[in-house]
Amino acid sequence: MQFAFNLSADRKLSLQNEVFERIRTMILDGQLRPGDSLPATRIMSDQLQVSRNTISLAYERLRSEGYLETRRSVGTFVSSQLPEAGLNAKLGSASAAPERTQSSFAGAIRPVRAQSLMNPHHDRLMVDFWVGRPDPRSFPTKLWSHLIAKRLLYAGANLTDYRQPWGQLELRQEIAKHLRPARGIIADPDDIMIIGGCQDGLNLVGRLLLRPGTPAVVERPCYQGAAYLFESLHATLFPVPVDAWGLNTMQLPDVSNAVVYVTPSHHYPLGVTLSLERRLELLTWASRTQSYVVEDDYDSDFRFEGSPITALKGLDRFDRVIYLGTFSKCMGAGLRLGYAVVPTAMREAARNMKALMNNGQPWLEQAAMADFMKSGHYVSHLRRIRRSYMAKRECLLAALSEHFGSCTVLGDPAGMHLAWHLPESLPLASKIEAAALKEGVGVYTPTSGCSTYLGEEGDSDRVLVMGFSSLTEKEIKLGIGRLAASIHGLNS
């Protein structure tokens, strides 16, 4: 480690004294903390271009006054117990220092809301039905390690050179191959941008298309990450209600040049699927109003009943849909890999904006994912975890039925969560959520589960959103049992 200081050219102290004072000041200012290591005397003398003896004498004086301590065969460290006299002197001088004035720029910082990524009480929960978390046991660790190691052997300059910000070509090609049969999307690899997940894609779209006052049509309720991002860019939000058939296209606003955000395959958080009739109506409306539709297809890999539904992008004949997909739900959020399929007319602008946002996702993860898909292991992985999640869904439905009888549930044909519409005989969802927390169980209303109604809450307090993908069947049964006990306590 090198120290961030140089010796003064206009020297009033001897070299030894100046080194002593500079290190002592760094310790008292908190730049060096108890236990921090100091460079060896040889390294320090090379950096400051002074004799090693000068550094040795300065270190020795710091040791004798209690600022440093030496650990044999290990090195020199800031003392764990600093001399009280030095600290008191420093505190005294600090109290006499003039009060800092707040920068005038601080008043220009806009308040920004961010989406919730986890329950703040997660660490104290026995069972957490938080939404959108893959099963950590499902990650193909052994195979992934092999793919990473193989790529590292022949990495060459790939780890040291800048790459194309919009992503590695071989991964974009594999994504295009996957989307054709899986989602009905015929995509040119050049129209695909590798991003850090759907939230990164929303940021890309927002920076491309939104200006202050731009109409932004969102679902109601809506994923917080989309609504809050559009809000931060000063778009004018138009919430459109979602019912059992998805976004109510009869209530689309009379605007033009808008951005529409939808989760049509498995609405977040209510779980409903946008009907084919409404999909076609939305696409016609987008073409007529010269608007763009952002399709967030966050968990469409998991459909348990019937064939996969063709994505909006696959139905689009007007080139008005921007498709967002992610590996966060089928692999893991820690990879920070996703993709956006943009209209061809938007390709150059999207590439330029991606370059302004960042210089691209990490090469190694992209390369390993391309190999994972090319080898056929990705399809096998999806098939395996789809069966696992289906069994967990069945377990959750059975547990709800066992404890509460017939339940009105939406969203269960697909995805990683479902929405339980509470009967009038049960307390409000927010009361159940609070009671379950005391039992060590996390269940969520739509608004506490990372969505927003952007206004009146509607029937939010009659719905519980429950994710099941990250839990074992044993945990699901335990969680619903304890949930039932907490509700019984409320009713008694």
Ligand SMILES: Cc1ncc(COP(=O)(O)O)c(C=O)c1O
Contents of the next structure:
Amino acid sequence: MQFAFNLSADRKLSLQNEVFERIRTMILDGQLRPGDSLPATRIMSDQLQVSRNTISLAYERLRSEGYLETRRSVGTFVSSQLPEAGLNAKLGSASAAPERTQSSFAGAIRPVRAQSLMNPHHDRLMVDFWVGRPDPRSFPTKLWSHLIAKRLLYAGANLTDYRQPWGQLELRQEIAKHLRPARGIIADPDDIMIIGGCQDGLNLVGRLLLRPGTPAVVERPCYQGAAYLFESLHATLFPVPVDAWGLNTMQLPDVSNAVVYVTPSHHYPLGVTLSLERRLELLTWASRTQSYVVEDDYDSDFRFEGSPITALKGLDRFDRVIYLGTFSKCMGAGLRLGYAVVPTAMREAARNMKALMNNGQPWLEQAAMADFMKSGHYVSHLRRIRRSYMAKRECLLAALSEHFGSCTVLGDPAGMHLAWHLPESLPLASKIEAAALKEGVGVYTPTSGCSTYLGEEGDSDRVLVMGFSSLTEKEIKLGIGRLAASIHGLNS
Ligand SMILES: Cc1ncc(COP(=O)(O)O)c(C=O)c1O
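Please give the corresponding structure for the form predicted in complex with the ligand, as opposed to the form predicted alone shown earlier.
Next comes the full complex, and the chain you just saw is listed first.
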């Protein structure tokens, strides 16, 4: 038997490896079928002009990996144990395996939409009012590197062993201490889980509670990361409108065993705060309908007016709220660190699910964060950035009123962005977004800014969302000046 290959002149592999690879590929591609015989090593070495030893070693490796078998005194054959259906028989008969084309896989891949957290235009913008980005200058780099280095020195087996998937006890205890005064939540550290930010928490909740068709009540507009995740799990979405007092609880659907997703401290993207009356209505509804509420408290550390509002979780007497907090906004999204406070009844299942998902978050960052909190640096860091974001917010409000007169703005008492409701005299938000982009300024309609109306857009094109936290005051003034010029250009 002659073999239909020669060795390549431009050799990247050793001779032995090349023979091994060529024969292996012929088997996997179906050019050689189970039971086919191979030439004796001597004949093969003559044909390929390589030493017999090279061929013997290649055969030996193919044999040890299960591709070939030797029948004593008869010869060497392609292993008869290989399942023919697993091989791609290009020369095959009617019984051959299907061709490995794209279409044979296409049915198995579900289409998934993702939240757009990275602005595709960022690099070509002079001033970008993109939402939810901390100021990179605010990260406590020096202290953080010191804390990391110190923990590394004594890390021992912490870096090599698996740890509890629900997170380090020290950090959970610090979070419990923080949540009580900051958010009015009295949490048992055992009900706290360290997660990879709110998105990881949403996944955890989704995997625990959502089946195809489970009702998922979401805000309209809704943060894309939640809506698209629930959609990917085949939940049935019920968008409920948000007005100046937050989610309109009068319009909650007539369903039970649902999951409700809310951003009550600072609605994303419109910035409104869920009123106390509606908070209580929502909790009563959840208890009556045996539903769970997911409270995404992504930027609640920043409240500039009045005292911090007690979280829904802090008001929850029915143990129906899953609270999600994150270090992405007050420290940085690159840490991928956050926390969930789960109902006690959910504790065990949530811990097990976290293990199935990813075996927990990195030990080193958890340890450094625990030290950062324990030493009191976290509270002073929050105080410092809160002051700085408040000054930026005031600068933005002043610049808007300087160029546009009195503006209807929502969401400015808290958070890292605000929502400007455009007066009738100005063009549509999408037109302004496009014109500003040409001037090197990024401002966003709610749908460009990582939220979705789930196909019920309504009057969404009359709102611009504007983040201010990552900009300097100089940039904010420059940006609003250029925005005004671009709108003027549209009107003239
Ligand atoms: C409303 C909301 N929830 C969650 C997140 C994501 O947070 P994390 O980085 O903690 O996953 C964001 C990010 O911008 C957000 O706006």
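Positions refer to the first chain, counted from 1. Superpose the two forms; the largest set of C-alphas matching within 1.5 Å is the rigid core. In this text the structure is predicted, and so the values were computed from the model without any measurement.
Enquirer: Is Leu57 displaced by at least 2 Å at its C-alpha between these two forms when the rigid core is overlaid?
Expert: Shift of 2 Å or more: yes.
Enquirer: Aligning on the core only, does the CA of Gly35 end up 2 angstroms or more away between these two forms?
Expert: Superposed on the core, Gly35 moves its C-alpha 2 Å or more between these two forms.
Enquirer: Comparing between these two forms on the rigid core: C-alpha of Gly440 shifted by 2 Å or more?
Expert: It does not reach a 2 Å shift.
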